[in-house]
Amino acid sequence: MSKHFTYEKIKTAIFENAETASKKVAKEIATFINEKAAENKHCVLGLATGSTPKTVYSELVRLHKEEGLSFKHVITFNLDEYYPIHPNAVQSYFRFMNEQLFDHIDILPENCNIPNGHVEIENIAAHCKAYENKIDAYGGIDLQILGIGSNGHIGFNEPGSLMNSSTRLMMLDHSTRVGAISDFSGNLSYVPKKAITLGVSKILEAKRIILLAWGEIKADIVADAVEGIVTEEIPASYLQTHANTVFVLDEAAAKKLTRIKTPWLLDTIIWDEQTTKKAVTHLAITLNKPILQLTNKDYNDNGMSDLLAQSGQAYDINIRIFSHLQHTITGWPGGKPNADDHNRPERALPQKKRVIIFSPHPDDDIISMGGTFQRLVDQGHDVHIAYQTSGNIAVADDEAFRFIEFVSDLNDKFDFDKTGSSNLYNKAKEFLEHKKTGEIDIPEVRFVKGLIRKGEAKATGRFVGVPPQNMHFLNLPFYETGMVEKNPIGENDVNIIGALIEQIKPHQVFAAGDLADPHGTHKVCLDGIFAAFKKLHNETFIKDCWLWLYSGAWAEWDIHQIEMAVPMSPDQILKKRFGIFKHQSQKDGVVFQGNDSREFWQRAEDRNKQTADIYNQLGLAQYAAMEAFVRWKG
């Protein structure tokens, strides 16, 4: 085994994205499948739910319609289902799974085997040994598909699950039903609190286990399944028991194994100037010393030993990291005027440039970039919002009634026309008071939601001081659909992205660069930003500007990442505050709140002080707050 794996007790295979990764599973399942029917034997696969295997299924179907590949001899058994659940309900499994799979392949549909949430209390028990029992009628599972949860369950065997538990009823953790929170209309007190889950023994039976885990968000539990210790309160943890199991990841998701976070440890490297900058500050961070204060035993001891050897001594390598990271510090993100900008993140000229910040939600940019916004705004430079999408699937039901009986009771008082007011308020207030959880709202109430977060975009550019005409709402088609589940970004998308950026012409382009969210509206923004830069590559303005990416209001980039940072003082910060506060629909109790107890004011100043005190800790100057950037190029 290579050096490089030492740290890790479970085969790991890492894929630069998840749509790369799923298509090599997909492949993977298609071979083992036509193996099977060349032997005129049944292929016997265990499948999971969630966001994480949806591009795996969608490259089978792909399979299927193009390729020929049958399911005909296919026997599935699903993980889990929420108990108690209809078949029927939007949110069960048994409806993913036909959305998803079932019902565009030629699979048989006696031979889809889906736990059942909608039997008896008093028959459960026997249901579950039931469906051991036809698993192993069978043979076995073949080839077991598994996500993994933030906090390392593996089908809906939480914490505390032990080795050889066995099919049940499982009581869900509070972190998996707040996780599931975005599929029953943001109301945690909709979710199940219950689980039928295929037992930790019959996973770990199964022939050949794959696991999937995209984005940063799995990183952490990741690196402490597959290195760490095997424990009950990790429950992926088991795996390294298992013979033929591989987790494939993306890069996002690998992030936090040894061998990305720290390969010098294990290995000998190519010490290119990133690399460098990435080991020293971690070295200082680890040691809780200023970069200056490094020295050659603190290399040596650390497996940076050849470093030294490639580079000279410590105190040159500091002196050039310091450099490197006391240059990505500016109040200027627009660039200073009349200043030598050698050093400096940003061009000094145009003295006044073209700003488009896109902000994928109608907040996004006052939550991640508010202070750099308002020093744009300040200091002369020509600043465009496009707010990509309408956000409205993220306001309160309660809330866009609050707004229609508003409207009816203000034309009531003023003896405006009554006609319209009444007849939406009469049928929103049929439609909400009868709405099943999960259920598309009609487009007369999505179009009040959307116009509440318009409106309060709008307040907060009047509270920065941007011009109503330099703020702009694409409403990007892509993100209509009333669900949380998007469409993926198509040519109009980027067509009406592109046609803002060629009317502007900007000089500089801010975007939220959620590269790690493989699912998230974010990522699906920046993907239409991306493809609209391609289209206009040509252009002679494109070719002079500059795309910065701001990261979300869950995360920051990685010190040795960062490219600008701006400072912020605390009437800046709390300036930030009251912008963010414009957003009354995403305070208390925000609808998709995620596993994040903090209001999103609370998220992003917290995030801003860290990346403050990261840079203070590495001995440079200690501010209140930073916001920093990465920049795109291409």
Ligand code: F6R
The other form holds:
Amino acid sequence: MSKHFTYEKIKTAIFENAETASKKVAKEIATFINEKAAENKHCVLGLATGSTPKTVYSELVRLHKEEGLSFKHVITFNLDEYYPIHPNAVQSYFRFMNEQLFDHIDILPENCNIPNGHVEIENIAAHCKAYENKIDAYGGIDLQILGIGSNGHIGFNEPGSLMNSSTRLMMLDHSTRVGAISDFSGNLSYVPKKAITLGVSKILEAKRIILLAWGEIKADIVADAVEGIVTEEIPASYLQTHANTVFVLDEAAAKKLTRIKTPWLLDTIIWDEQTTKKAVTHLAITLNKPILQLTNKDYNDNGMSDLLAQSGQAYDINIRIFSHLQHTITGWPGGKPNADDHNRPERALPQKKRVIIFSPHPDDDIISMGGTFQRLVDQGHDVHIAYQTSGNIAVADDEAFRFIEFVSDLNDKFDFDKTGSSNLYNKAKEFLEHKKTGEIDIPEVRFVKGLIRKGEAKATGRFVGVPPQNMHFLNLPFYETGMVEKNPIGENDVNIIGALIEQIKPHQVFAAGDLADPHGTHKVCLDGIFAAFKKLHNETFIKDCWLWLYSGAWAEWDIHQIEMAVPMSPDQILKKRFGIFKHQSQKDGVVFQGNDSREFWQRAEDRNKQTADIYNQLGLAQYAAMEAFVRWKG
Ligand code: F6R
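Please show me the structure of the same protein in the form predicted together with this ligand, now that we have looked at it in the form predicted alone.
After this comes the whole thing, all chains and molecules, with the earlier chain placed first.
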């Protein structure tokens, strides 16, 4: 084993992104299926659900349709199923597998096995036993695909599951249920409390295991499972005891592995400026010392003696990195007029810039860069906001109904023509009263929900001082499925984004560079912007347009990545908070709360304060809060 991997107790393969990784995994599965078929033997696949394996399944479907891969000799066993759940329910894994894979390939329905979430409670134990026996009868699982929960679960073997646990009914962790909430109309009480899961011992009997993980959101748990101790607290760590397991990761999910996080601790590396910045800031944070107080001994004791050999004394390196950091700080995010801009993040000219802030949802602009947004407006730039999606699915039903009722009452009071509004009122009332869990809203309700968010965004724009004609509501079509699951970004979406960029000809574009959730709307919106930039790359104005990425409400850039840090005073923090408050439908318990119970303004404030604190800990000036940006250079 190479020196690189000494901390890793499970083999890992890291790919640039989930798509490339999924293609590689699908290819391995296809090769295996073909080899077995050539010997006239069946092959047994263990399959997972969840958002992670979807890209693998879609590639398998492509291989079937375009390259003739046949699943005639494939037997599948799924890991788990909610309990109780009817197979036809929108959220059942039975339905998921049909929609994502089985309906599109030539697998025989009788060869697809999924635990039955509809079995009588008294028959569960027998059902589980029979499920395991059936796997054994086929000679065991040849190739098991797994995802990993943020709490380390595999299948639904939640923390506390023993290594020899068998297939059984499992109580779901609170965090798992919260993670599934968006599939259940955003209502925790609709999420089943239990699931039937293949036991750890059956998973470990598989001849080969491929665990997939995408996105920064999985980075911590992946590192714990791969590098930590084997513990029932992290069931995925049991995979350390399996001889033929690989973790297939995208770069974001691999981020916390030692060989990525601190490669200098493992091997000789090439010390370029970015790695030096990463290592020195990491050293200062670990030793809790300001950068300018790091010594040669600190460098030597922490695997950085090569750096000293290459670049001289700690003193010189410290000063260099310190001033790099200092130059990222600016109160002039659109460039400082009449100032030498050599060491500033943005150009001084043109003094008045045209700026587009792309906001995936109607509130990301203010949540993620409200302080910078305000400064750009106050400093006289021509600021445009482009709301990429309507954000309509994140509005609660009763909120929508409240507004419909308001219009109806208002019309009543002033004797306006009431036919339209009372029709809408009756239709919405009828629908919402009988709406089933997870049911897609009728177009009228969706429209009202979108309108509520549009109104909130307009209120924020007014509050910050953006003229109405500078607020663009793109309503990108990929988003308008009425479900959490969106369509992939299409030509039409890219053209809408491109048309706005072409119209404004901005000098600066700000966009959500959120990679924490690779399946999320932010990533899709960013891909749309990248694609539009690519299409326009021959235009003169685009060569002169700088694209700055902000990070969403969930995670901040690592300190060594930050290229522009915009400080905020306590008053500016408060103003930003009031700007966020304009989004009333996203306050006081939202539809998509996620694992974090804090409200958006709290998350934003905590994060901005944390960034400022890290700068201060590294020895730079003490600001109350900071918003951070990375420049995308294409
Ligand atoms: C799904 C399963 C779970 C998921 C895990 C990750 O069959 O057994 O262990 O693999 O919860 O879910 P996603 O992929 O949605 O992040």
